[in-house]
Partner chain sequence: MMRFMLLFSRQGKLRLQKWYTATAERDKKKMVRELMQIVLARKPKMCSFLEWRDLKIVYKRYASLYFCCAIEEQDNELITLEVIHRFVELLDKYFGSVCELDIIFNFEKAYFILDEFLMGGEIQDTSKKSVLKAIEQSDLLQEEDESPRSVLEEMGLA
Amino acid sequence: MSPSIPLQEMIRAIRSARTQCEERGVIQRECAAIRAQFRQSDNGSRSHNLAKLLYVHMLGYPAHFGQMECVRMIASSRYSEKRVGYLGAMMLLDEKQDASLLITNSIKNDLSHSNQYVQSLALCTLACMGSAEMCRDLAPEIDRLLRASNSYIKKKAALCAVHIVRKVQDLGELFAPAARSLLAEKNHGVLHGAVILITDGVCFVLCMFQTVPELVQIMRSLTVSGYSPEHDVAGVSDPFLQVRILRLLRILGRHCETASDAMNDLLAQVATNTDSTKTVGNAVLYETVLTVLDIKSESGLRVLAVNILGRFLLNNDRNIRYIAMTSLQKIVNTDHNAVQRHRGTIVDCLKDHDASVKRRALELSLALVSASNIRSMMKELLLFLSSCPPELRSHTASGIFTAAERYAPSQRWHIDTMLHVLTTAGGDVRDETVPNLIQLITNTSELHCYTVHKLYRALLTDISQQPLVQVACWCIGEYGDLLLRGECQETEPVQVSEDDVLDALETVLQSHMSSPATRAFALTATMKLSTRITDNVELMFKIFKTGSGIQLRKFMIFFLLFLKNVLSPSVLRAAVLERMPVIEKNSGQSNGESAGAKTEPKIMVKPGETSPPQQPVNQVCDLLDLLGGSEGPAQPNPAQSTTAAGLTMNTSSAAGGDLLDLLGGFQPTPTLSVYEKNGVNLTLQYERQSDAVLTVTLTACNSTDSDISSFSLQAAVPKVCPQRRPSPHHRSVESGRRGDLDLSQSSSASLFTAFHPCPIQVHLKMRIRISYTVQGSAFQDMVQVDSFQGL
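Show me the structure of that chain alone, the form predicted on its own.
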């Protein structure tokens, strides 16, 4: 290829290449020719070669070897070369390149050039790639050009000053006097640059409150001016300048009542006279609405702004509807009544096919729910829940629950609404929904009969919604006797027999859709029904055999002992299976909030009733502790504490000990405290899984006020005992909480190890090494357990 090939022919040759390899060959040959001509001292086609190199750069190929040629061409006295040189500098150089510092002096000289186009090239280059050092050096020259008589130069200088202020905010005060003087110009380009300069000059924008009358006058002249071909866009005079002025007025009037009063009439005029049938007019109206809502405007003006957003909701453009609902969402708390007028239009947006519009309409609809419209709004939300996308069901259900709890007109309506949600989208509700609904049902004693009948019908209709099935099983277990009476006046009378109720629970146990938690609810309900509606041990034994899983088997064995009267029915059975008392909801602690210590629930006793006897309650706590679900106040005996040298197993009360003997093998896990230092407590638990396997669990708890990092636990036993254990723990332990949870969410760390006891008569020992870091200090200790009692 000839070195003197024109730019047009090079472009034609590159476009005609059939493969990428052929294209690279063309570009490599041309770049080699350009590089060779750059080395020549007397080259008359420098601008021609640099133009071709810039095209190669636009295609994504390397062109860095042309940077120094750009510097030389900028220093040239010829305008054609200077123009291409500045263009190459803007494309090939940036503030991180050392070569950019070489053009500072050339830019300074060109800013004082007599030709306005040369000055324009220097201003554009500085505004495009000027570094902080260049801005500091050339800022006085820019301030001088802002006061020039040429409007073309002042427009370019204003945009360059904007770049300088963004790079070095301290230089904003230098341009403040000149920026204000530019507002008196008639040229729209100069006005546009001046408004942007004042808006971006955060260091002096607060000193521009006195410019509000000038800005108002400029905006009013744009609003009432006639047709101007130079600035008209779809019937609106210079909408770009109007939008910029409205944004600046919003900043100036945000915290100034005087400035807000000065612009109220103007904003009303713009909101009234701007055409809303075109996209350009909607852009100006939207900025006007944002300004009205952000400043200290009059109440009537704010209502006008909300009405404009209401008109946006009727627009066919989904983008306009979306930004309208986004703006209404921000002001729904302050201008609730004004937004309520457009409730029907907002609810209609729930039927939109666009997912973003539908989500925004849902959030706004939930915010509009109040005590006066709870019934009508809830009908719409429940209808939307039945057909909404799966990704919105959880958010919709949570919003309905929150609104129903806050504005429920009656307890029955509240229960019906929650049951409707569970029936429609039970699989998408949050985990706290089931206990919240149970607490609500417990506190409404006059609706127990109505609720248990309704839940029984729902259970027969559909058992796929697990939260609904869990609540239904709980209510049947608590109020099954009310179900058999058939005396509920609020629903249609239904004849239900004992066999029907037990068959429903057996269906839940046998269903493949039932989770382990749901089966546990059904088992507990069956157990409670033994004291309420039936005493048929054989039938319940048949039901219990349908359960599966180790934990459920444990429950079934325990329940069968109750049913066969192995345990003392006069002491334990009545106390354990009695009806749940009314529990006061603790409003001071939200769902999911972690507490440092456990708090006992407050039990409210109705008038005319007596509190449960104290002794059976204590025995029930022992029983529930065996099942792993006790929150009772049982306290360990200090005299029965353990030491690292020898383990003394804690013993239960007399009734609890008899119970353990009857169950045969349900022994409590022995606990041994082996380490307590620097706020770290290490406990050891061991349990014999079989004759050949012993399981040991080490649990570390953090009781300090700071987190523990680099936490490591290692355990070892004699080599004659085959051992299998996981890799040592290396995690962080947070402060203030306790419990056997994942280390990333709790202050407890556990190390599990299982090994076979020694086949020969060797005294079993364990050695534990613990290392951790507390407040930057590293600690490492060794602990040895010399005996395991009972082995």
Contents of the next structure:
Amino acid sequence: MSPSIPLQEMIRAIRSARTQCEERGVIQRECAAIRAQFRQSDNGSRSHNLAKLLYVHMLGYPAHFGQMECVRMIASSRYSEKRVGYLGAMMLLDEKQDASLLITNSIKNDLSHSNQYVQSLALCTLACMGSAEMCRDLAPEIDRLLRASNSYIKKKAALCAVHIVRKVQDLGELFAPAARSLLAEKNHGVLHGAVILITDGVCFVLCMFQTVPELVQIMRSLTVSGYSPEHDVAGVSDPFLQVRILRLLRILGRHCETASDAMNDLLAQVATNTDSTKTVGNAVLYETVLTVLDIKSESGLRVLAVNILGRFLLNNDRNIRYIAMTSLQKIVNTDHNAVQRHRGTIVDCLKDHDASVKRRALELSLALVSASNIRSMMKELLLFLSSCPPELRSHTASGIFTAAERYAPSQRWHIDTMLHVLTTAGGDVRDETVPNLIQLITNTSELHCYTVHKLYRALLTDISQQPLVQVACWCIGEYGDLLLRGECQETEPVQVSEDDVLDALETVLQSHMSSPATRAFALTATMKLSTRITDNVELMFKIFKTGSGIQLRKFMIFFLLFLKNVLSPSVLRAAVLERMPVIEKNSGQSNGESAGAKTEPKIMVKPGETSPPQQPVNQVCDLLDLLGGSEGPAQPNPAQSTTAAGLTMNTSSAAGGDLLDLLGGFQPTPTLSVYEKNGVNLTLQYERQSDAVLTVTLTACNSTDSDISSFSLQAAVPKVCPQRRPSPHHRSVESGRRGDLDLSQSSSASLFTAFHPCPIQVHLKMRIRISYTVQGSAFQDMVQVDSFQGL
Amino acid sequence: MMRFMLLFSRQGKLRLQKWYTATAERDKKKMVRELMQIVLARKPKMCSFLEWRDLKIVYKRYASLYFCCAIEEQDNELITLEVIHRFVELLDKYFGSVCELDIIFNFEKAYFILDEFLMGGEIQDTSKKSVLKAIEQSDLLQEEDESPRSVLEEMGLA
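Starting from the form predicted on its own above, please write out the structure of the form predicted in complex with the partner chain.
First the chain shown before, then all remaining chains and molecules of the complex.
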């Protein structure tokens, strides 16, 4: 049996262990020694062993075998063993363990022990981990101690009683008389305990309202006359007791006029006389303010309280500012005007560095927006939005929208604000924003010209913020003719031609940053423009051919047929595509995503139309049936060997052939065929999106009769040219990452990468490695593209 | 009422934990881990208060130790800061210019001081002097208790 080492040595040994493993070894050895020691009947060093076990427990290791030892030690007659035993009980036992019941008897005995320190141990343990049964058993004992003992025990008994009442509500009545009488004591500790006991048990005993005068008296003696060096903290006399009394007064005065009246003077006195230079003073003031605002106080006192909070807002200490805002938040609805006075300071707190302070300031600012301050507040809020932490952005954006809706001074301002938000934090706004904004724009008929100009300009600058792009596309589709008119009252007009407009929409369609919903918007807008600005169907065909994604292709086919069959600007087409009527709020779809999708059935089921529309509808249905049920190139289904998958380059279906003739005659942007072997055809297309972005599209095509599997593509460019990650909407293969595709028969897959151009005019080169398996044989090849013409 | 108090070092080592509500061991460990992570990630100039689950957390750093208390919705945060400060003062007076090592090697004494200062999540006595006196007396009692034993042992009768 290993000798037991003293506690401190064990701690040293554990700390000097260099690895977790070593530490575990030391602890296991020690625990074994401790267990052996416990088994011995009488041992002089029991308390040391238990202490060691408790240390091990604190490190997180299991120590349940010490529970019985705790019980034994509590029953011992030696104070040193009792002390550690009770500590062990508090750490290892809780009311959920069965062993805790075993100590009830020991506690009972110790509560009547001759030595007050033993009594204190028992009281402390009961207050810490006493279960409901234990509390019920021992409540009479505690009550006895509350009445007849010295102040050292009385104060502890009071807090023990607090625990008992929290566990067993009914016992509050038992302690009420004793608690009441304790208020007459002089000892601060006893007073403190008594106040807490009344606070927690007061709900059940009505006579407690009579304590108000006594409490007021105690407070007065603390704040005015009583200077006790023992209880003084930085010039404030016993702040802990003061805070507790104020809290009890708050509860008593909450629903009672008379009680509130009785404490009015006192509260005013405390509020004005307490020194607010140190935290202690501010703690007392804070509690006072909370009390004043909660009870039925007179208005003068309330103003005083709000002013204190205003002073807190200007305090250098961040903690004080934080709690001031928390308190103001609670009263912003009831005492709105009073809080408005401090609006400037609150808005300044938006610029604080601490995130929790910022959050509080944001909540308050939003609550303080009103018709009179909307313009200045909005300026601040928009400034905040551009620099706020990401977790607050969507909350800020929605707050701004609600405020704008309620208090917008003019419609133009409203539209401007919403556009500003969309440009700054477009990615964080909620789904309803797009339809709401569209509805707003439709309603503001006099500003259609202004709006469409603004949106067009925004679109040219940045197409990454999806909600903005969606709204812009919708507007251009609806009011594109106003754009071409070249004149506008509210803003300087811009010279726009039909081609410019269609180009803009095409860019949106092609951009990898656009989501499918956005593309749907752009597509529908282009369609609408066929009646508004141009009959140039050729141009539209070009646009319709270049989008991707199966859902969109369905619409594209429909639109194309619509154009083809209803080619001349007949009444029908104009009627179908005329200006949208004013949208009623909350009617129709509220999800921006479906707006693009749902316009199609509306056109098809136009009421009052006679047979002419039937024909295109039927034809469309037929075609869609043929194509229906098949998956797009993004998810090829090897089982479908005969049906053409989506829109394919090489096709075996006759119906599809007609369609493709439609698209056939148009040349896309320059294509290079980079690889043609074993039925795999790899073509490369490139286009300059803007000054900063060059888009390169690689398209792989399977022209064999069988499936190609394990297809992977890797592309690399010279290190000088950084590569941008494409958006997740595309199936993409980044350089250095393997993307496996399954190319089923006669299907093609579009692979996509975008590059920045090289800063110096370095010749752009690309090396492509391609590997695939066809008909059981694996192939791997490398191709180098040396020239990108026209770059 | 204070729900629990934690003391931990900058490296995330727990030095003291006192729970005033009945909580399962597993939950205690989880809460400690979570809180340590949150508090240790805070920058020096940030607010001492934060909201966590349905509680308010008040923490303050003294040298290498973080003192972290969880209080309820209706409790006063500023006075809790004072409670923490008072506890540190008590430790300081007892150990004489306390440092983290004192609390590590004399953890049971730190607990005894805490149990004399707080009970059931509330302050027992608002006078620093009286708390220190009580601890002193208890320690004396403990020594008296232990010394007769060693005399007996010396005589070979134990």
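Positions refer to the first chain, counted from 1. Here the structure is a predicted model, which means the values were calculated and not measured. Only the largest set of C-alpha atoms that superpose within 1.5 Å between the two forms is called the rigid core.
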When you overlay the rigid core, is the Cα of residue 93 off by 2 Å or more between these two forms?
-> yes
2 Å or more on the CA of residue 144 between these two forms, with the rigid core superposed, yes or no?
-> yes
Core superposition between these two forms, C-alpha change of residue 163 at least 2 Å = yes
Report, in Å with one decimal, the C-alpha displacement of residue 154 between these two forms after core superposition.
-> 3.6
